[in-house]
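One chain is shown next in structure tokens, namely the form predicted on its own.
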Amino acid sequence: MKLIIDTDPGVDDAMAILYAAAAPEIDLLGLTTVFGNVTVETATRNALRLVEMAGLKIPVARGAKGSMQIPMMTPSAHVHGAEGFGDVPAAEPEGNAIDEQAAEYLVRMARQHRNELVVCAIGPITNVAQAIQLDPDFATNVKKIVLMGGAVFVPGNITPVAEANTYHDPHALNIVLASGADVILVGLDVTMKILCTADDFRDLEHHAPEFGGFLRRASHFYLDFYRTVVGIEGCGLHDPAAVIACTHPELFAIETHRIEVVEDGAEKGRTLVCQGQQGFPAGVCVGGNMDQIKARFMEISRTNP
């Protein structure tokens, strides 16, 4: 599968990208970066670090520094740490982002790989919405858009009703939903049912000392947030689950619903199921074989160096 990951790394972004780098069924063509867990500048630096860590020769295209219509947000340093990888210090990559902006890169790659390219957005979906505005054919050129986002039938994680990625750019998600693209939401309805614990990160370090050791060190801060703020032992398998849904949708229970995102007010970012002809059709992951999804993440991640 030809895949581009749109990302704001982020501990779970790192988990997803390193998983994708090792998965034999994924042809990872490139990364695009966006604001979210960190600033777009830090996201781009972190994406370049991950590409180099994985030994990949793929481009990184810098994208949106803020949402389409709402004020600039403050990155979630209390969740992922000031530099995005928990307590792991910042480090400068050897390479640089390409000159092409993320939306332009997405448009070009969708044309080049028409009906083959899958875009997996694991941060706010601003870059993808901008690609649609840049080229209306983008929505039909891509095979599928899979996003980590939404809380359709469960509570949110940034407000009582909203998941963080949809909250940070609800207007962008409505543009994507309205585009006619094949869209799948991998949201909190499933990702909080799959937890990675400290023992899981120790297991990854044992089998994959370099990548697994990095993830274990990065996870300390992240797991502490889940323990002290959320009240659970383990972090949700958010972004890796979205990547796995790209290649193994059969592991998920996916229902088609008409979805619309609340764009302002107290329920901003809420992913609503609409009746009649309101909203836009999308696949919503509502369940699945959680044990197999986690087992696949662990099995593939163990094969990393």
The other form holds:
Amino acid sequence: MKLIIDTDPGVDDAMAILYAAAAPEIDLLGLTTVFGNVTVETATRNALRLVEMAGLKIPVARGAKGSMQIPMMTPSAHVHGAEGFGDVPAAEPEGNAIDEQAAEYLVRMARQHRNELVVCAIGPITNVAQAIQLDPDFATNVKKIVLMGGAVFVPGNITPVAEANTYHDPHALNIVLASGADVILVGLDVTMKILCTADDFRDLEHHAPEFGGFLRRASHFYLDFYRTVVGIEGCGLHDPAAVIACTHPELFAIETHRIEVVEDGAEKGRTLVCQGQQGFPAGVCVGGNMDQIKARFMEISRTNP
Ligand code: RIB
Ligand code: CA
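Same protein, different condition: the form predicted on its own was shown, now please give the form predicted together with ligand RIB.
Every chain and every other molecule in the complex is listed next, the one we just looked at coming first.
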């Protein structure tokens, strides 16, 4: 599967990218970066580092530094650490981002791989919305847009009703939903039902000393956030679940609902199920085989160096 990951790395973004790099059925064409867990500058540096760690020769295109309409928000340093990888110090990549902006790169790749390209957005979905605005054919050129976002039938994680990625750019998600593209939401409805624990990260380090070791060190701070703030032992398998949903939708229970995102006010970022002609149809992951999704993540990630 030809895949582009749009990302704000981020600990679970790193898990998703290193998974995708190792998954034999994924042809990872490139990464695009976006603000969110960190600034877009830090996201771009982290994405370049991950690409180099994985030994991939793929482009990284820098994207949006803020959302479409909401004033700049502070990155989630308390969740992912100031540099994005917990308390692992920042490391400078050798390479640079390409000159093309993320939205332009997405448009070009969707034209080049018409009906083949899947875009997996695991941060605020601003770049994808910009690509839709840039090219009226983008939504039909892409095969599918799978996003980590939303909390449709469950509580939010950044506010009581909103998931972080949708909260950071609700207008962008409404543009994506309205575009007519085939959109799948992999939200907290499933990702909080699949936890990765300290033991899982130790297991990854044992089997894949380089990548697993990096993830174990990076996850330390992240797991601490889940323990002290959320009150659970383990982190949600957010971004990796979205990547797995791209290639293995059969592992998920997907319902079609008309969805609209609340754009402002106390419920900003809430993914609402609409009746009648309100909202736009999207596939919503509401459950699935959690054990198999996690087993797949572990099995493939263990094959990393
Ligand atoms: O709500 C979880 C999402 O927010 C994940 O994409 C995580 O990386 C953060 O961006
Ligand atoms: Ca993310």
